[in-house]
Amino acid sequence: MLFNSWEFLTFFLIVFTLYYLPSRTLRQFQPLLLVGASMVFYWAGVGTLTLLLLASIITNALIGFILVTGNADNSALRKQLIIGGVVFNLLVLCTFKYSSLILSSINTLAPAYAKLSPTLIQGVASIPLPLGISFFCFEGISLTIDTSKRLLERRLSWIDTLCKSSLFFSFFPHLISGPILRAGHFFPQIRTKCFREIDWYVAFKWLTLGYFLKSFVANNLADYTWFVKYPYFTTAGTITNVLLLCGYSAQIFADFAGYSFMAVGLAELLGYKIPNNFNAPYISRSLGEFWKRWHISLSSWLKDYLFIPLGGSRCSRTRACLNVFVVMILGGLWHGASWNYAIWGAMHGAGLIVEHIFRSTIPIPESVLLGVGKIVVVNAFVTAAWIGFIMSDVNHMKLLAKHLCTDFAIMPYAKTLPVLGYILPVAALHAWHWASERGLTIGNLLLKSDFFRMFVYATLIFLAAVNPGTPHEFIYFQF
């Protein structure tokens, strides 16, 4: 069920009504109601693969329970449990997401006499990909590691641990779209919620902005950006293809951020605070800043559970650069079981390394003009790198890159001109953040006006309602 569908609206209204029934006795079971509703929500998308989510919940909850209650004070046993928890989640992720890529890559590199059976390859390729598997497997790893560090409350019974873990993993506002939650932040929030505690303005703000970005911006841009895929881009000139790449850059932000904003708003209505996953990433003046603003929960997860354990930057420059490169490649593969995502990650890794070397050897003075120039350069790099998302074939990526540099058409196709109109809201949102972060108070003064705020929100709702675009699945469903 898409968040911006009538089916989900009906589902949520039913859950919301039952959740806030006036009976105190029933309110004690709010967490269990949410777990049940989340399982129904997930079952509607994946069917019997919900059993995999249940198995993951039970296994991670059991490991966490033993670790957090101190029943594994023996250091050797604790180490085995931690390794077991991490390996379990990685095995689940590799089996259902990466097994086909691994076997096909082995088959490509193997000599003719050692080729794997085509039947085996096809059988593995037919394994279904559960929605949100990358999210709940990473959350499982973080739960194991955080409990091993005693970052969670210790005095929980097995039933309490299982119930809290079930809600932590399955909480439907974030289950298939993120952000990646941390148990230390979510567990303390699990308690009885009251209707009067809802911050209606916060929920309305996030839901309105998210619905607008997903329905009006992302869905409409998706009706045009498909033209930059192979072989369609070969019939267009440079200006058209560059415009479509910029459109895709705006689309993937509006799609992912829009869904994340809706998740924050839905969680608020249910009494839970989940972190915002995006903070105007396209006003970043460096790639390092971009990754602090884009998919924040993944960036922080990779930093805390992968980059720092590898040694982080507390080592030689060569080792630190290698750590960055490896982390970014793995971060790219997190997005999809295809080598084009690894190439995308490698591009960002290489960009971060070059940026670090350049900044450490050639200091650049700060100014507004130079800051704007940096934003342009970063966006040009990020937009070009999105080719790794659009093209699954490396040869097609090369062909598009060559086409962009050789076919300098003067005018774009007329049917691509609406892309500029749908990019405009994303540009306006980022311009607003840019001005606010630099102390320009005109926008903040306007926002203090209730009339102006309601006018803006009413406009967003109107545009999304009258022109929602062709419904498209959430881009990150495949990740």
The other form holds:
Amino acid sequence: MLFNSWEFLTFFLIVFTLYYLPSRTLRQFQPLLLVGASMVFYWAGVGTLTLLLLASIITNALIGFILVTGNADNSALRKQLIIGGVVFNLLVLCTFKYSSLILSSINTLAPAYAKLSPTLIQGVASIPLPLGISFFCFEGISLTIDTSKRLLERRLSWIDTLCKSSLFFSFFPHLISGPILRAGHFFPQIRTKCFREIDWYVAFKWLTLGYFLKSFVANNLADYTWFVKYPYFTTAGTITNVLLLCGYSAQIFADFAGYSFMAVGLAELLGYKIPNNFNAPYISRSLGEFWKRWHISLSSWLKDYLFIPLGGSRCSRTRACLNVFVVMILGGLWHGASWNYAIWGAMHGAGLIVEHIFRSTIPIPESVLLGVGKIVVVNAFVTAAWIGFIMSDVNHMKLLAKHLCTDFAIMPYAKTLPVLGYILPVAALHAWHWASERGLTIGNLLLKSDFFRMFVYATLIFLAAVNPGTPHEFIYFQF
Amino acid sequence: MNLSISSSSNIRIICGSLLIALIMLLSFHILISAGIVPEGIGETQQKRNIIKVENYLLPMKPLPENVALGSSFLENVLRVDVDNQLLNLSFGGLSGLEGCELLQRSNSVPKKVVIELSSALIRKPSDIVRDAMPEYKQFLLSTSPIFRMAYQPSSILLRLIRAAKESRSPNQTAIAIGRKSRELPITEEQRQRLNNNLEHLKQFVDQLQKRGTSIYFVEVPVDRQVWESQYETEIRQILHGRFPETNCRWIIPDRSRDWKTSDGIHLTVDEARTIKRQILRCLNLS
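Compare with the form predicted on its own: the form predicted in complex with the partner chain:
So here's everything in the complex, that chain up top.
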């Protein structure tokens, strides 16, 4: 069920109506209703694989419950439980997502006499990939670690823990594509909700922006950007391919940010605040800043649960750089079981290291012009790095990179020019953020004008309604 | 609702936005209904396909009695100049079975149907007809043309500035890719799928013939090297085995000629015109 489908709209209207029934007794069951609705939502997408989600919920809830209420002073038991919780989630992730990659990679490297049987490789490759597995496994790890750090309240019964954990994992607005929630932030919000508590403006703002970005920008761009894949890009020149790469950059932002904004809006309608995953990433003036603005819940998860435990930046410069590199490669691999994602992560890791060294050795003065220059450089890097994200074959990546640098003669295809039109809203959104963050007069005046805001929202609704692209799944569903 | 003073302006913004959006939609509806806004042509292949589905299932004017079904091979041929005598229901990127589904769904009985038989029939049939026009949407689109793909502002804008006109001159890299992609023979899975697709097509053809429709199969020429590849030859043998030239009406182009293509499989504009003329001649429409 896509958020921008009629099926989902019907589903949500039913859930919303039942959720706010004017009966106090019934409202006590709101969390249970949400868990039930989330299971239906997940079942509609993956069928019997919902059982895996249920198993994950029960196991993580049990570990969390023992950690919070069990023999808290027994440090050996605590340690075992924490390790057990982390290993369980990693095992689920590896079995369902990475087993095929691991086996096929071993097989490629193994000498001829030690090759694995093709039946085994095929069998493992046929293991289905449950939707949103990367998200709920990471949330499982965060639940285990947060409970071990006593970030959750201690007086929860087993049933309460199970109910709250179920909602934490399965809450349908975030279930399939995040944002990755933290138990310490979400658990305290689980209580009876009232209709009058809804912040309608917040919900309206994020839903309108989310639907517009997905329907108008991402879906329309998707009809063009497939052309940047192999072998099609070889038939086009540099300008066309650069244009399409820029289009992909805007598309992946609009697709993922669109989903996240809708998730925030839907959660708001159900009385929950979930963190925003995007904060105009394409106005970043450094790669470090980019990762504070792009997929914020993942980058902060990686920082808290991987980078810092590895030693963070409070160690030697070499070790800190290595930590960054390892974290970025693993962050890349989180996106998909394919080495191209690791390459994409490694590119960002290398970029962050170079940036770190550069900034610590050559101080650059601050000015608006230089700021804009930095934004351009960061965007050029990020856009080029998407090649690693799109292409699953290293040879195809090299071919596209070579093609981009050598085939300057060919003018863009006229049919790819509309891409510019669809990039425009993403550029405008970022320009608006840029202006308002710097307190520029025009930006402030426009933001304060109610009529301007009404006109903008109306235009977004109009375009999303009359000019949607052909339906495409959310890119991040596959992760 | 949160009716505090600070939020009352927010509620006003929500209501105001919805009202302005409604006014915009209504104005657009009026402009379309009054015929002031022209019909767009769809800026991408996917959109062009959907426009065809919508135009056929929501007829605003009488439908032509002659229909052409196929893939981008035939679509490319019939896209050269607009012709009202032959309705082009060929879908780019698809196989031609989608056109059959469209005819079945509309329950219309054309006098003559031209069906392209090509290697595109090896593709898995798509759900474009069902997805583009579920029952609820059929009602919505017939009452509110603003939601039709043909009236998308981007599509209309593109038609007005004529930027959608594509150059179809030969692209040597594309031709090389087209040739390379057909170097290998077809796999068992592909053969199975082709046979299944042809079985569906046969059933559809039989149904139409029973209702008095004349069927013409057309072979759209491709690049010489592609034509002679093992892949294309095997497929051609299967196609002609299922619909033999002795029993069926075929429109066969001059096979001895070296046809110019833009990418190995799609004819250049001039060559497409030649084939189009031949098709119209065979149907007694020229």
